[in-house]
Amino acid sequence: MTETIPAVKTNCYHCGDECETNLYIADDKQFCCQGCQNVYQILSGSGLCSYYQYNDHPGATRDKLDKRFEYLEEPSIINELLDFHDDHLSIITLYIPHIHCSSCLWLLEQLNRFNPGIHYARIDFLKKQLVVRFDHQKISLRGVVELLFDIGYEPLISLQDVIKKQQKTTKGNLVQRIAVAGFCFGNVMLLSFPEYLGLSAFEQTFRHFFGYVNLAFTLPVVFFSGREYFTSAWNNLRKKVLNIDFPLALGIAVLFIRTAAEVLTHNGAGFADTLCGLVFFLLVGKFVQHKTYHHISFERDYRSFFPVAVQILDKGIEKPLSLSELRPGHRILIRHNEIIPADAILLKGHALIDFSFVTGESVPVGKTLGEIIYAGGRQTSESIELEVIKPVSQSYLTQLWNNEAFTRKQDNRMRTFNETVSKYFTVILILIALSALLAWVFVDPRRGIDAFTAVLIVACPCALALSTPFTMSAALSIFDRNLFYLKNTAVVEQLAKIDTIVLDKTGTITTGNGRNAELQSQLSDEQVRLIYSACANSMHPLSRMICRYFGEQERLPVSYYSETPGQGITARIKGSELRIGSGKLLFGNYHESAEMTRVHLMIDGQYLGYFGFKHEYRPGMEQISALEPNYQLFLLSGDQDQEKRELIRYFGDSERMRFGQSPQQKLDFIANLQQQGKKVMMLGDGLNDSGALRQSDLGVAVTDNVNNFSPGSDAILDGRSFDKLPAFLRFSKDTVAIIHFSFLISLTYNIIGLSYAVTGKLSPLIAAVLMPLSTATIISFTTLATHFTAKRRKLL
């Protein structure tokens, strides 16, 4: 077929990227590259077409076409990726970035109409992972991830899935508890309901008879349900803590031993319905807090970045091999776009390492035969050979990490608001109670005991203990919707009390993609459609911004095409030799600049000048800027200060910026801002802002893909909301504020209740009807408030 330039561009029928050449068109249907066009013949002829109905352009873009499975074959790997295996069946799960929609979570699990020796696919939608049962007798491991790669799902196999180090869920039996104690509650509310319409004297038999009932009700809401409570309490008692278990905890024991004496002893129905709805409540506002973002990991190091197995040349042969078994000596074959994982000496080829994850700096460095090139470096140019010098767990980049400055525990994190009251509140209730006992022990012990106990039980924080986790619940659903991810609801009070922000350049407060492409040449327009045809026939990135930048042309006939990888294109157009790409391919031995990415253009032997492509900046940074004078920002940069100029009119003042920053440089400079009393928080995106990021009272990791790495971190900030970032940090202190007047809602019904208390004359019935009003007052209020406020600062 003859390629032409589609007049009407149109958008994959696959993966939605606008198709710039009508090359490739199957049933009538036009794809931007071979790669989709694949996936759809595949579809097709297993007739899974019904993929493209539940979704407009599903799938992903399929620019790699290359397949590097063999390491799967490797019994060793296979048996450390495996969840279960024995003579026929094998059970694993994998992590597949692209599921997206619902058309992945049909296609999926349609995988045994592909293989029959694939019993079943189920996937978890949040953790984006596929758990596949397959016969490993009628089709292997490699197989089956070949088959996901074929149709468009290429697994993501890191270092981590075999050292099975990755953030455990914590797998608590929260669930079963809230559904006995929620049980145990309407079983007591039932019972209870005699006792509150009043029972007459003849009664009294089933008076008791209920009691029992209640009070063996009670048993598993306080041993099994409320156990955390004690086991919380007791544990920050040994490290001289008061935290708000300990009230809580104090208010489940005295209801517990007040019942079972009051009914016991026949003088009362006691407080059960108060004691099952209270630890139902608590554990239903746990469920809540506990709710955040389990399918996005913020604990993430190195062993995510690298993978599984390498490709080894032993005596000429390549093979793969287990990371774990690569040792000193081994020589091994690093192809375009892999990652060297140990720190190595090159022994042939052309390397030029993009280093941009470790270090910042965003210019791949060029690398002479015998240098040694530590690990974590992306190969960018053709495939090179090396010899390993030390095992991963001694390499550079591993040693980073393991660095003790990066690995510090953080203990300079700020307190909570809880944290804070809980610690008075418990020393306040107690006074409370023992003054109403020694205002009533001598006059009436009994009336003593009752008064001490009911302050203990109306006191008791359960609107306080409630406050907090349905506000900051309420909260990071919002920040959820905006594509801000906080690890847990604390992060949420960090963030308001932040007033220093440092940020990272490359990947944070630039986009990863975008770069701006400016010409540095005078072309005539047959130049141009030279260049053009030339750029034409290249997928990398930047021809294909050539192409955009020229807009529609022309597209000659090519005699002779091609292309080196890292270096450029080599074409012969309508006569014309064409040479464009680095330096080094049009001149040979040349000493590229810094100040940018640049590709070179040459016909015929004529210099006519080069491509800059700059940096761009995200949109927003006007935005930030303006937070001055609230609050103080800076720039830590790997890079060098070549953008120096452009930067310095978001932060006013070049001493604000500090350029070619190690990793170990960004870390002690946090430090050093902490003590000067500074609130730090640290945007950043790379492993080399991994220890700044650990170090700050804030850490947010910024990228493109939340399911792509990112450094360990307490949240995790798309870069599309990027923008966004002031309204976070307004929005952040509007739900500290609300937490703070809910905690005087729920100090309101603490007063009201204790004005009964301190006279020993608690009734159930009031004790019964303050808890949950108390309860419903602070959900509603909350929720109402936060969301409203989040409407204030355009959030929703």
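Just so it is clear, the model here is predicted, and its values are computed rather than measured. Positions refer to the first chain, counted from 1. Here the rigid core means the biggest group of C-alpha atoms that line up within 1.5 Å when the two forms are laid on top of each other. Compared with the form predicted in complex with the partner chain:
- With the core held fixed, the Cα of L275 is displaced between these two forms by less than 2 Å.
- After superposition on the rigid core, displacement of the C-alpha of G609 between these two forms amounts to 2 Å or more.
- With the core held fixed between these two forms, S559 has its Cα displaced by at least 2 Å.
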The other form holds:
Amino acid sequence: MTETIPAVKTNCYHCGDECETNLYIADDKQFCCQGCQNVYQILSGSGLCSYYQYNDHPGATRDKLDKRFEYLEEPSIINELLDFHDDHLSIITLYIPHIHCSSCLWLLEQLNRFNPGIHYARIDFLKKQLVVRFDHQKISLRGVVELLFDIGYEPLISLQDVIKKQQKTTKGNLVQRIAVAGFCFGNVMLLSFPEYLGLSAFEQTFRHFFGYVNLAFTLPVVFFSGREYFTSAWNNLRKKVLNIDFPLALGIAVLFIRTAAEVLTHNGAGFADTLCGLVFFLLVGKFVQHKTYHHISFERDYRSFFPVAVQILDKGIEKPLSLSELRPGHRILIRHNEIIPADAILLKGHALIDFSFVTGESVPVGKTLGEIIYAGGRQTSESIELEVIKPVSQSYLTQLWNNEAFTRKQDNRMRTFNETVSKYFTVILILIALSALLAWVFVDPRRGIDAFTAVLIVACPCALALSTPFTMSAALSIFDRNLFYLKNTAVVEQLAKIDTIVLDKTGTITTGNGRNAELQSQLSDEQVRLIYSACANSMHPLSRMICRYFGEQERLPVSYYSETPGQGITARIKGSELRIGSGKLLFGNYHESAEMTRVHLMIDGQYLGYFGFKHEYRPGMEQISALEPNYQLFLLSGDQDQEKRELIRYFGDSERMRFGQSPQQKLDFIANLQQQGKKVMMLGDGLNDSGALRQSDLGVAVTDNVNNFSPGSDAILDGRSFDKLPAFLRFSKDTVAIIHFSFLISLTYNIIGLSYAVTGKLSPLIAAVLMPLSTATIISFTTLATHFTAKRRKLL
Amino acid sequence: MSIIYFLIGCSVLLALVFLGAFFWAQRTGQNDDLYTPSMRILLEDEQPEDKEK
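Mind giving me the form predicted in complex with the partner chain, seeing as the form predicted on its own was just shown?
Up next: the whole complex, starting with the chain shown before.
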């Protein structure tokens, strides 16, 4: 009997996973599987082994070897996927989730060395996109995709790619408006300098010239760069809302009118410099606010989860069919690891469906012939045949997504500080301006007008408008660094106002595959080998975990093997009969303990004990339950209450835990909390939480793979940062405090400015100095303060 | 001193050219991806066979 085989495990040269066997060796390099070895051989065959020099183990492990890209031959699908094509040239943008390091970049941009038909390949690293330009007469789209697949970079081609209609974001336009404003600002400053320094008598002729040129520069600033402030203010006025755009638009308009009046009547220099600077800084603030860290897409919806096409059986012949053409009555063929795209009836084969996408539960469910299988499940066993009963657009999953309650436009989101303040700010501002006008108008009408306009100019809340975006953007990047991705800046403020936290169970506080295998038995080496050999034949996650538990073992030949879905394995190995699985399989009738999932072991009729699979909760649950006095915690789970006893130590009160909740019940529960005046944060995953996530004041999707699609949420939290949640909550409160403080600073500047303005003697120089000074103070204060508090919360 | 009219005209014109250049760069997508080039530059060209553009 050999003792356990060496403890030293080698890592796969390609992907870095531990090698469980030493079957795959090429060029003295060991691989974990055939897939990795194939990729290596392709690369070394093309002389591209530098791939392995930039990073250790840059590849991804290959879980499947068969290619399924027949649908890329269909002209209608090709046309929908390509960005551009003519007689020779085709351009396509592919999303490749595996792009993660410089090796990927290097290899993928060398695609032309594999096939001369490919002209050019370019990566957008953050978006994980690859643009390929190729000659489709030399290599087909399918060829390109198969090549990518062969070298380990399988593109994710989903239904969303077909439906996507590239909406051009307004960001490009915003950059152009900033460019124009900056251009005018620079030139106006240059031309205003003589005015600041004083012009001597013989230079007076230039004064008018400079004035006219300045006025000309303000035109594009007001009518091109600043236009949206007017439209936004106008739209909000019609909705009877006073937001911050109103005083800004008012300020811009007054600045422009007064500048034009002064220049045209030769009465002064006007405020062209202040005007251009104001618009420039405001737009920069807006840009900062819009700047999102776009390696996460919040726009992915359920469609990104679906394939583009499905294999159908038409009179016994297999052919690909675009998903949009799938009709009830079609017979579809779903192979191992494929998604069932529409509700269908199982006709043939052994279905073991993983519904983790819909429910979060990762243990596959067995289905019997004739049963309806809902869309969204992933087949984990052999190929099956199904008959479609509902088109994709009406299937359970799609309906869940499109459910009116789930997609309802949210208007119960919290008001941001900015919105609240700007309402009062505007009213007070107009009151001061009017009283300044009234105070002077009877003494000196001209001075009254001057004072009125000066108040509006000086009080234009530039610094106020900037404090939020700059603080929020700094905070957002801190969160981002800690693997907490927020949809936009307003989410930070919402986070600070939360007082109730609702957690989903499976996938949220338990890790995706998070169970600990625990062996309750004494096994001899021979028995270990027998059990290992039997379980190695099964794809069931529990069998995989048992194999992993034993580590590398010798695999014995199996003479008989059968797997009953939902029950377990019966096998004959070296004359011994093994039964591994549920109590029902072993004893016929057995009442399973509710505490944990168990896999019982029996060899030759002798009961040997069992494997217990305990749920593993994410690290950090202790810290989260410690939030209790300040935050109320609730648990909503779709599962039954087997784990109630384990969970009670986190939630304290069994009233706080609800089990067996349907998606609708989860949503209602949140709505009910909100009616009690609670600000609810929901953490969940899976589509069954999406309604609750949307209903909550702040929906956070918890996921172990942020590139996966996540349900409609305001933020995505990487599972690894789950334990930082308390720190995130505290930091969000700090951030809001910083905003309040910077508001005070900007108010101080406004009061200083106003004391000049109400007298009606605002010189252009003071306005021109005050405005950038306040802006610079605010920006540096917010940036430094955010940085400092992040350090204090140990987030940096 | 009337040369100043000419000089200001020149400087504005020059600045406009730069603005135009920026617009062109923006339209052709040169600023779309500001991250990848920073990685690309660290990779060595094994064979100088750049076929881009």
